[in-house]
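Quick heads-up: it's one chain on its own, the form predicted alone, in structure tokens.
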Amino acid sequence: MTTASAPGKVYLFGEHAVVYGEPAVPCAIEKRATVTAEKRDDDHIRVEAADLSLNGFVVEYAGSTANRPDVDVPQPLLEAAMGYIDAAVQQARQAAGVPDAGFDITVESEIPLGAGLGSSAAVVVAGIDAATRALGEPLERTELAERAYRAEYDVQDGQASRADTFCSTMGGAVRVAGEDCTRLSTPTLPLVVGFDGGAGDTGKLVAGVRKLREQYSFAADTLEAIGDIVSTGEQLLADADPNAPPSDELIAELGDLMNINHGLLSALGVSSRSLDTMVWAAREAGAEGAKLTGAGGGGCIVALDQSDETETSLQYTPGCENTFRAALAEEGVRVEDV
């Protein structure tokens, strides 16, 4: 039996545009998904999800995930949860060369599903790591990140990027542009997250942006402009001393870029009333910048504020169900002692 955990993430800049080869900068945060995998003597998979924002479920299957658990949640979330777990198992089986390996799998998560904090990537990364270790075939991090990406790619019908899975595997802040993935040295940023309690349909949102991009040249230009924001922000981070607290000037400049990024994402139709409300509440409380994070449509925003004002304001903002300060997770996937 092996237990592994992997962190969630927030995007400083670049979601949606990263799907088209533009750069993105996600940061791993200390909200983790934990997966325990124990090899079985048969080819069955038994999954117990104690907390995936689904009130928990248990399901056992062999060869197919058609046996869906009966829980009162939106079907896209349920299908995504089962799909990502199954994809992780398939990647672990392939990596270890044991196509019929069975597992008892337990999933626990601090990361709300579909909220833009990388819950699926964290589950997939931790799941592949735990399962391959349970089979005695642990993977190097680069291969683990690649296999986790393939799992998300399959579940998301070819619309995934490497950003979430690479960030969850490696930890820290990373830059992703197409197949080019590198870890960045950055100062510790004062990140605050607000959560509206909802979840966007990632596949539907990504497909909607794709349709706009194909239909209107200015929508394609908007995605390229997001890439320009990322490049500017990346240079600001590269010029900063990673061992010193971030300067007020740096936070202000990064905040400006985040605000512009949110406006462009909103123009592409991926924001929502609740996300916009939280973004403006954060800015009016003194945050230097605030934007949605992830696919959008509901879920989370991320703000930059060195004071406690944004967190306090969000606590009293209608539609915000939870808020917390997000510490950077310097360590990515790891084995847990249980």
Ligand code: PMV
The other form holds:
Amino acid sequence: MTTASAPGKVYLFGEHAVVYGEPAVPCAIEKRATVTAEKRDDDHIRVEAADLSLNGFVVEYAGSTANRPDVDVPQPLLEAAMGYIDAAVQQARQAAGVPDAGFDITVESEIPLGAGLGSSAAVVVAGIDAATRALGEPLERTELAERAYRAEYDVQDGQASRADTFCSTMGGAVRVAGEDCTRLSTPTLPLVVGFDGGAGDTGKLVAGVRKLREQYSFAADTLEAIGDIVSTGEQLLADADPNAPPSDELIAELGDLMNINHGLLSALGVSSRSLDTMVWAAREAGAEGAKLTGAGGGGCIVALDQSDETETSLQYTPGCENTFRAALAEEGVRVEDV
Ligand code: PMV
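Given the form predicted alone above, I would also like to look at the protein as it appears in the form predicted in complex with the ligand.
Below is the entire complex, every chain and molecule, led by the chain shown above.
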């Protein structure tokens, strides 16, 4: 039996534009998905999801997910959970050269589903790691990140960048542009997350942006402008001392960039009333910057604030269900003792 965990993430900048090869900078945060895999003697997959969003369900099936039985949980949640777990199992089987390996799998996650915090990437990364280790064939991190990307790509019908899966595998802050993925050294940033309790439909939101980009040259320019924001931001981070606390100037400039980034995402139609409300609550509380994180449509915002004001204000903001300070997860995927 092997247990692995992998972190979720927030986007400091660059979501959506990263789909078109522009750079993005996601940061891994200390909210993790934990997956336990135990090899079975048959080729069945039994999945037990014990986390908050899934309310605990158990499914057992053989072969592909097409053969799985109906169970009494909401279909979208089941699809979300099972699709990613199945894709992770397929990648693990392929990587280890054991196409009919069966597993008992348990998933526990602190990361809300579809809320822009990279829950699916964390489950896929931890799942492939736990399953390949259970087969005695652990993967190098680079291969693990690549296989996790392919798993997401398959489930999301090609609407996926490498950003979430690379960040979840490696931890820390990373830069992703197309196939070019690197880890960054950054000072510890004062990140605060606000969550509206909802979720966005990533596929639909990505498709909506794609349509605008095809229809209007200025929408394409907007995505390029997001890429420029990311380049400016990553330069600021590269010039900063990673071992010193971030200067007030750095936080102020990064905050400006986050604010502009949110405005451009909003122009592309991927914000929502609750996300905008939380963004403005954070700014009015004194956050240096605030933006939605991930696909949008609902879910989470991320703000930069060294004081406690943003968190306090979000606690009292109608429509904000949960808020927390997000510590950067320096460690990406890791084996957990059981
Ligand atoms: O909402 P999330 O955490 O799945 O992030 C989606 C980010 C996008 O840039 C919109 C899509 C992608 O795969 O990069």
